[in-house]
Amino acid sequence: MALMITCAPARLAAWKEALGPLLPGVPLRAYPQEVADPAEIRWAVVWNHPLGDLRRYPNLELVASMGAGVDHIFRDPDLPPGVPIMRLVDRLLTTAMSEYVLLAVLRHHRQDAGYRAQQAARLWRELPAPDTEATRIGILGLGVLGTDAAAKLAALKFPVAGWSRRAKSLPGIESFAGEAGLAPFLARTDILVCLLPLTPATRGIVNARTLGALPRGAYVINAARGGHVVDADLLAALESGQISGATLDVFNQEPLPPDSPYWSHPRVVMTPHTASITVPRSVAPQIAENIGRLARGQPLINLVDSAAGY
């Protein structure tokens, strides 16, 4: 029995080194290249995997995703049905993962974008003192990242809320829950923050709907994934004045192609999907945890609901 790898190449000299030295005498196959006889796989951990490659496993008894999203996986309409799926919940994801919803936020509020132009202009003028209290934050996704974001920036004294498909109850944390909640989410919400799962109830939810219920002026931040975003009507938002601005980490082809406006956007900030990466010598107990667990005859740990797709 054998542990199957997909992945970049760079990564998986890192991936083999951290889940080694916890499951001894397991064999680590890289695939396709190590992977010869498709019965000894019991295990398989994966990124972007190839679509109806999972189906080839007869022995399959548990994938785990790469990430702490799935949307990846659930792309492959042939999956093998019954199989076991786990994300990862990690300090290392979560901690990066607030760092950078931090990070836009401030950058935007303490209007770094102008600053940085007056610089270059070599103009000495202050800019309108920014009003934290008063500066309205609200995060499309209260799991285990949005939930941490919304509490750090609540500790910086933003009025801070959060939307999801059930009602959530976070301390200092404003709860708007379903479609009837979306509007009002919105109308009271300056910066956008999207930290949702992708699923096809998700997708494209940052669109022109959501983005003109918005207050106008206000600003997207989005983590999450690019499917999220309708990039035409968010660069029709951003032509119109109703959206200041944006900063993107995903996006619906990546990489991003060098024809796209978001290169060269002046009220666009953008990273090569760096928000937060996995380390796998922090994520490989948990991958471990779980085969043990199965051989235990236990219950597993991390598991996403098939159903809904997250």
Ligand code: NDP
Given for the second form:
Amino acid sequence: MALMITCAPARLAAWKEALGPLLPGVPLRAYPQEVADPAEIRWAVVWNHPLGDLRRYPNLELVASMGAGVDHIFRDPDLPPGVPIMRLVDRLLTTAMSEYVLLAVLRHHRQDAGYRAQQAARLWRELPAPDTEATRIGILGLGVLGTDAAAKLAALKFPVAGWSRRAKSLPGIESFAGEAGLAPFLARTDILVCLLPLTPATRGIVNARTLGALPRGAYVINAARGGHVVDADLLAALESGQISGATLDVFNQEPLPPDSPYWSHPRVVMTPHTASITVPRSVAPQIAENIGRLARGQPLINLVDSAAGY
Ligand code: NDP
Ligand code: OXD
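Write the structure block of the form predicted together with the named molecule for the protein whose form predicted on its own appears above.
All chains and molecules follow, beginning with the one already shown.
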């Protein structure tokens, strides 16, 4: 029995170093070059595996995502039926995402772009003072990442609300849920943060209709997936002034093509899908834990719901 690792070659060594000591005696096979016998593969740790590949392993018992998101797994229409899929829930991933969101919120809120432009022009001028308690933040997705970011923003005294499938009861956070909750959530949101999983229900959720439902001049932060945003609609909203600016970490096409208007947009801050980076040594224990649980016949942790897609 062996564990298969499917990822970019540059990341392979770190995954082997992290998983090896936790799984003594288990061969770690890099896909595709080290996988000679598909029948020996019992567990797969993957990021962007080739479509249909996971059906090739007749003894596969677990698929583990190398990230919190599993859209890269569910984009495969030919997954092995009944094989459990786990995602990562990790202290470092959560902390880094909240840092990213706070940085983006504060950069916008404290008019950093304006002050940088003034610095470049050697201009000593005061911009209007921001009012934190009047700047309403709305987080699409109140899961592991959204909840942590919401709590940290609320601690800074921003009024924070979240939108999720099921209503939440979180101290100091206003909860909106389901289709009916979306319009009132958007109407009270000055800074929209997307931390949703990408599923058929959330694809394209940041579009002309939802952007138009925000107060004029609202700001958008997307650190979830590029597929949540209809790019033409966001660009049009930036052009019209409906949206004053955006911070984008994720894109419909990654790496972002050189001719994308986002690269040089004066009101877009972008990063190359690095809001929160998986650190193999931090997340390997939960994968090893599930391999142990499978052997002991115990319930697995961090499983995703294949029907919901997250
Ligand atoms: P969780 O599964 O913990 O949370 C997902 C949240 O989204 C839940 O609150 C869920 O609602 C809500 N949700 C899902 N579908 C819908 C829907 N149709 N309508 C309303 N709400 C919905 O995920 P995480 O917080 O751990 O991660 C979120 C995403 O962040 C990941 O899927 C990934 O794509 C992205 N990510 C990006 C990274 C980056 O570097 N850019 C790094 C890590 C993650 P409910 O609570 O009711 O189930
Ligand atoms: C993730 C990611 O899903 O890094 O963890 O995007």
